[in-house]
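Heads up, the chain below is alone and in the form predicted alone; it's given as structure tokens.
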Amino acid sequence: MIEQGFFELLEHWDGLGVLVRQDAPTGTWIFLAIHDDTLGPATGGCRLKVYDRPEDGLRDALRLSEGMTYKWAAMDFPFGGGKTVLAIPRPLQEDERRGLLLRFGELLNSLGGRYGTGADLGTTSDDMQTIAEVSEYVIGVHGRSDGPMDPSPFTALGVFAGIRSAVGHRFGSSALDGRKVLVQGVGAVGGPLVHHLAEAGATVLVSDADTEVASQLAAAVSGVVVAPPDVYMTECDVYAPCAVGATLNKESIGSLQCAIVAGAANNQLESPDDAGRLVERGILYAPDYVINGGGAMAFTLIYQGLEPLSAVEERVLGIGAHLTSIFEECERTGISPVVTARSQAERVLARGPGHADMSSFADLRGRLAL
């Protein structure tokens, strides 16, 4: 990939701004996206990630508050799209990661709650309460007393219903004994969806860059390991990269030897192009931010008042029914399970908010009493 700069990153970016600040006592690159607030203030999560250069921390903030914008019109939910990356140059100590967040949260309350956001990759609902000590504008710390602060399960449980609903149409049924599952990443959301694997009858191959990690986890569910450089050769009938995005690309779409691609990583494909290449390869796709929406969409519910939590689980499961229509959908119509989806979000976004009309982060907080 070549290599670019902060302005040539921006040059060819569609959305309403981006925030860029340097913590000096950290050295972090601090740097919020707001993608589009058309149907609600933009809210996504805060990563916090060391980077080789801070370009790459700018180009994952672009990419993800985009995928959160259409991960929010794919649900109907009134968000908008955003992101924070917090790009760090070298892992902190502990005072440091808290006076980090702080400041954050901080700069946070400069947007006067045009953007709200919660935890993501690299952050935890301990960081939040952190953040929340200075700032209203985080989801996941307010509000019920009893309800969950870490959105992973779900998320997990999400990615399990959309892998169940590609199987069911990739080899017409949704059962997964003898299926070979492919866990990349066994973090938060990937440690949970290999349990939901193997209790399903699943066979699970468990690769991580934590050797230790992916060992222990595949002897608890009679698993197999993978090596990092071998996933893309592994045979398997579903690949699910559950760790860092564009992992999907030119090279590897050549390698995989798999029939369906279903995962929780965020901006699976290194490129648009890359959609296409899967279908030319005669492989099913579920798109990121419909099949990893679950998190989101159980918090959301959750600080709505939706009564039992069995009852968002079950929304939550409603995702693999989502996914089916989409690509039903694609197949009365021969375009990519890409394009379907981002069709269909679009049409949301096109209509416009279906909600009171909500101007701030603050505004919607009150709506949902978060």
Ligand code: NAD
Contents of the next structure:
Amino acid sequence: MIEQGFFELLEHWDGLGVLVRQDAPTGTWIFLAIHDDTLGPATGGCRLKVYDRPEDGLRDALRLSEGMTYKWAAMDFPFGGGKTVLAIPRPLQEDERRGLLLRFGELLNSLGGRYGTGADLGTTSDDMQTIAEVSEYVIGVHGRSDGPMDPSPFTALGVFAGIRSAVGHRFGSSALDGRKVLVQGVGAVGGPLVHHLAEAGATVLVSDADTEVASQLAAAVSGVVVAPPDVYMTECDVYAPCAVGATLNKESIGSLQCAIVAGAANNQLESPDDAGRLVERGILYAPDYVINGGGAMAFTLIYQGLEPLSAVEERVLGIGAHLTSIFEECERTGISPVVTARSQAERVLARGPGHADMSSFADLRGRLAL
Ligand code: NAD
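Since the structure above is the form predicted alone, I would like to see how the form predicted in complex with nicotinamide-adenine-dinucleotide (NAD) looks, so please show that one next.
Starting with the chain above, the whole complex follows.
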């Protein structure tokens, strides 16, 4: 990956703006990126992570907030794209973490509802509860809904539906019996996904940086463990990236031995050119922000009062039909799934808010009865 500095990163970003702050007590860089607010207030999770360089944290914030713009637009939900990265210098003690989250809450307040946050990689609903002590611009906290607070099982369900859709499109039947699916990263999303796949009859290949976790899960579903360095040259029908972003690049795409890439990770393509590389290799790709939208979709629907949970799950499973429509459009036009999904989302953005006009997170909270 080419290393870029703050200014170079911002020069090539087309978002609305970034709020940058150094949290002196912990030495954390806070990057709060608002990419777009055409459809509603910018909304996206808060990632907390140790990065090699603060610039890598900014890069994540920029890319992830842009991804949120397209994720919400793909679902036609009334939110804009935003994301926060708390780039911590080292793992924090409990009281340091609490202090950081409270100060971040005050920062949210200073934006007056232009951005709302939730849990993401490295943060939990308990963390959101801490932020909620000082700020109302947070979702996914205890006591604000009877629904579950963890979006990951819904994300896993949506990815499962997406894999079935891609298998159906590529092989003529969405049956997973005997299909080999390699899941890279078996955490909050990859873990439940592995169980869905195994229950549907797939042979699951399991890989995780934590080899103990991978071995235990593989044993539970009669699957096979794949060592992390072997993922990209292991033969399978579907490669499901569910760990980190940017695993699809010139080198890895050249090695892949799969027919389909369909997984939960955000920002799977290292560069836009990688979409073309996948097409050249004849690999069907399910655009990340479409296939991994299940958690965000479920949270919104639950807050809107959709019941019972089976109705929410039904809507999440609809991600499969959405992907099928994208794949069919690609077939007709010869354009890649990445470009097709982006054009669909851009049409929604060009149309503007399809719902009641909401200029702030507070309006939205009122509407969703948060
Ligand atoms: P998680 O932290 O619970 O799990 C990630 C897993 O990947 C861990 O088990 C970790 O050991 C493993 N891992 C990390 N680096 C790895 C590597 N290089 N190779 C193999 N394994 C590695 O995270 P999660 O919530 O399951 O999210 C997974 C991905 O899906 C992330 O990219 C996240 O941004 C994306 N995503 C998650 C959600 C959600 O609802 N949780 C929604 C949308 C997108």
